[in-house]
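First, one chain by itself: the form predicted on its own, in structure tokens.
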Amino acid sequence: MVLGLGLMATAGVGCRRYPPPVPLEQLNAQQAAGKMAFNAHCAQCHYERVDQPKNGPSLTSLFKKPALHSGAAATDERVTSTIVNGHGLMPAMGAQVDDQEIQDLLAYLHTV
């Protein structure tokens, strides 16, 4: 019994509720513009309101973990590298977005 009860302490261990995304009525300007980015550049490949994969990772609580899924921290300067550069399987796309937008994704990004 007590090792029962232990090994469903260590499995809860590594399990972690982040808060909800921001319902999208209560974005402000820049975050909604960014969910448009994130719409036409990465709804393709991602969920972000879905904690789930789909052809490339899920988005939810993206910066809300301690780390990015390569493994680096979660920062917008790593994240603005992994938008512009890639990372593993996810092409660049600095020739697709500019500047104001990938400010804007990474506002809307802040609340998922």
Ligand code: HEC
Contents of the next structure:
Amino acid sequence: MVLGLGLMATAGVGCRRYPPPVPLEQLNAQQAAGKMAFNAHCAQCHYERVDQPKNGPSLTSLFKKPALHSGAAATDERVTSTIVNGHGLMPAMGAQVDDQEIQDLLAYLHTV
Ligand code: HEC
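Pass me the form predicted in complex with this ligand as well; I've looked at the form predicted on its own already.
Once more the chain from above appears, this time first in line as the rest of the complex follows.
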């Protein structure tokens, strides 16, 4: 009986929505720089504040989800490698985005 209730509660957690993105006006300087870099380099293919695909999957809740679109763990290292080397249909962007911009992008993506 108690076990049954516990399972039901656990099933309910699976439906929970992720916390919403931090409002833009609350971003710190590095996160705001990351948003600018996102607009310049990523926004043509990804939405990051709504859960809708564009030319690539939505990046909303990227680091809150247990795994990336591909199933890989959502870590800074994996996202950096995706940006630098590309992934599947996503082009490599290492030539267009420098190390500072990657740090800023990661800081911003942790807020969405
Ligand atoms: C020209 C379009 C395009 C641009 C520009 C682009 N992406 Fe992507 N991105 C994609 C596509 C398409 C996928 C899905 C790749 C796949 O799995 O085939 C993707 C996947 C991803 C993933 C998930 C990788 C995984 O393992 O599931 C991340 C994270 C990501 N992009 C981040 C970014 C960031 C950050 C930028 C900006 C620096 C960016 N992308 C710019 C098209 C793009």
